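Next up: just one chain, as structure tokens, the form predicted alone.
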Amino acid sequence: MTLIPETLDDINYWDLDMFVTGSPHAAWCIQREQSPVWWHDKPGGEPFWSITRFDDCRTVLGDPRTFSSASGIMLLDDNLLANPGASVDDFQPMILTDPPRHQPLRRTISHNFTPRAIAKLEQEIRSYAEDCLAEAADRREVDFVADIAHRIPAAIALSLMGVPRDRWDRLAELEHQAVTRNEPEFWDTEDQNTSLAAAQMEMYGYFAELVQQRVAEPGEDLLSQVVQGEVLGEPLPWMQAVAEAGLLLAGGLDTTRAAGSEGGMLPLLSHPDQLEALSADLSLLPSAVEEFVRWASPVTHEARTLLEDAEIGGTQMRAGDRLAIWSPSANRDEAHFPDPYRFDITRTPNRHLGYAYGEHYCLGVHLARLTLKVEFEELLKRFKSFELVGEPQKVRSNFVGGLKHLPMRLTPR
């Protein structure tokens, strides 16, 4: 198939090169127009119903009793179908649970993510951002993704779990390898399965040691709260806490990284009027952050499994069918977003699905918003100009997207 599809027959969402070129937006536009609910059985992975319209995506996300997360929220390509152990853990994190277990599991730590609780973290977040940007100011030329958009949310997530600072860089690297498992640049070996298994073993092995320490000597950090939590009247198995540790890191890292780079800095560079307006008025940052998230839509797809027969968009589906919602498509649905392909930091309302919806609405939404707000406040205060010095490069993935490199020159004020 061509990388830029011209018809529905040309679209194959297993062709990851299409996601690197940026042409999936053309595919989603074609699908929204011609067949918004489409049975995708192209070679490369499991067949599934592809869902592209905002209303249909929100319907799926809002009904966990029909559309289950328990069998995995990531579509399985040929590689994972042949090696299912690479994607399935003995104890699934809360993101892979349905009612009635999901909400009780979520409540073990949700009080840490209320607006009031997150507001108390602002100075800590600002301190990490200041340290990171001071290094960037000394260097002048940086990879915005690796040196800024990655480091700040990683520091926040790992500090909240009480991970010692000397382990931050390695754990963030391992998490990124696991989430962007189809990107060869991040493999430690030439074989994807070997690299993925090694990254997961090292990361979860470390978290297993850390959880055991918290069992013996709990503290005030998030991991200690998970260890001491109960779900449906039963103590949480320690291996469940290990799974949640991986989720807390993944949920706070790659998505915020993508929103800050592909959703924030890159489009600001491409739209100098928007960058100028934001630099002149930092009070625009709350609405700008929502546009960053809509624009990037970091979680490219979320998969579900039907527990019973259902109808979506006039299309009948059967129990056991797999389906995927495409958030970047939903967030550019002309029926909900006027001029959806225009980057507008003042867009209001901006009720996108970048934080999901319903039962699995992002637990860390307030933390993500504050992190991005502080990150760009500090960037715009410290630097007077931003310049691309190389070609932006996208990660090779149809699950969590974003950029892998954004070479820039930063000029301090």
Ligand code: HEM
Second form
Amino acid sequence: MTLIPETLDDINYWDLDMFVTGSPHAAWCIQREQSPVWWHDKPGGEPFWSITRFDDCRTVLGDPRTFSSASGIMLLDDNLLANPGASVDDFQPMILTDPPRHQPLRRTISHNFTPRAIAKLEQEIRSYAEDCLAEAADRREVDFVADIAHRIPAAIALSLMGVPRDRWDRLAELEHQAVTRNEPEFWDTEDQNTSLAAAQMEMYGYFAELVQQRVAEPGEDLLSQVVQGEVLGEPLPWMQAVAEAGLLLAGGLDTTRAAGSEGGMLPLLSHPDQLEALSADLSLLPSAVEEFVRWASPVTHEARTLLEDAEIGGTQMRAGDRLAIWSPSANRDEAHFPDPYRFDITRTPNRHLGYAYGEHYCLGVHLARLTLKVEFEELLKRFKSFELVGEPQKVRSNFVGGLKHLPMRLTPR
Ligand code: HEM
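Output the structure of the form predicted in complex with protoporphyrin IX containing FE (HEM); the preceding block shows the form predicted alone.
Everything in the complex follows now, all chains and molecules, and the chain you saw is the first one.
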């Protein structure tokens, strides 16, 4: 039985059972009300300031010179503290880089992610979605997460990097093992650290080979652009492209999967009026997709390290302290969202922090929006009914959340 916290004392954010079967939202509600900036020093991992209100979270994200990403954006549990080799990404992709290096690094590929550049990918995304949904239509019963919500974003991210199609499934599996590292179902071995180390070695080993090919023969893909990039007057080492490849894979897959499944399909099934409204009027898709991301808030926490003393919400913090902002909490802050626990596909405005804010604002935001729009457009055009045929299951994680299984029956029109 999992504890649903009732008081501040009951809250332990290392309790992953709470994230799987309990309600972390109960914890965030208590914290927002009673102690929005709270020193969390519970058994299970490193101590950190836990930040739950929208305004405070935005302040942290908007000030990268005080709140640094360079020592890791994921909180470290006891297991990772005891096994640092398994926790640390050896190379620093842009998401783990602070100013002044961060923006020039981001600019090596950011022109590929503008709304105009992404709009050109629509036909390609639609064709992956069509292939995937044609298979689902043949089978009728599917695991919406593995068969649809995960496969479509994986195809896009890997194709942008120029990874050949026969490697997509394996790399998507490795990404699960690396990002969702506390979920035993994704381990290749019995032990978390062996599985994680093997996954990282295989994934980065593969990307290293691919990048070496791009060094010898550059193409049009994202990795070739990093290989040819320069930051602050220095050419980038080829390892930088390997680091960015890992980030693009990790950044784009589990997040878009969580938004489509936990944020989209599941709440649509439990709110049939909203599903009906969306099916009847596909022009609601852009606002629906924004609500999917607010609802799921796939990146559950973003950790930072203080480079100097600072005050947030009247609480004094010291240089060297670690902190985490909880985006599902910020995105249900009553002070910013009227009726925040209502799933509303027409919610406007909907300025959530699901894609973060400021310096590290998600580079893939337009790609994620278009992927989710096309995925649901094709789903609603092709199928006339959607039924749950088993229990939805949550991923065991307090970092990138979402569902791992959503068994469904889809009935074609
Ligand atoms: C619904 C889907 C997505 C969500 C919710 C999401 C969320 C986020 C968040 C919260 C951050 C900031 C993390 C931090 O500040 O520490 C971020 C950064 C990033 N995301 Fe996304 N993301 C999504 C999809 C994608 C996609 C499809 C891609 C590309 C294939 C992508 C690539 C990136 C990259 C490269 C960064 C780092 C940007 C930087 O450091 O400047 N994301 N994303």
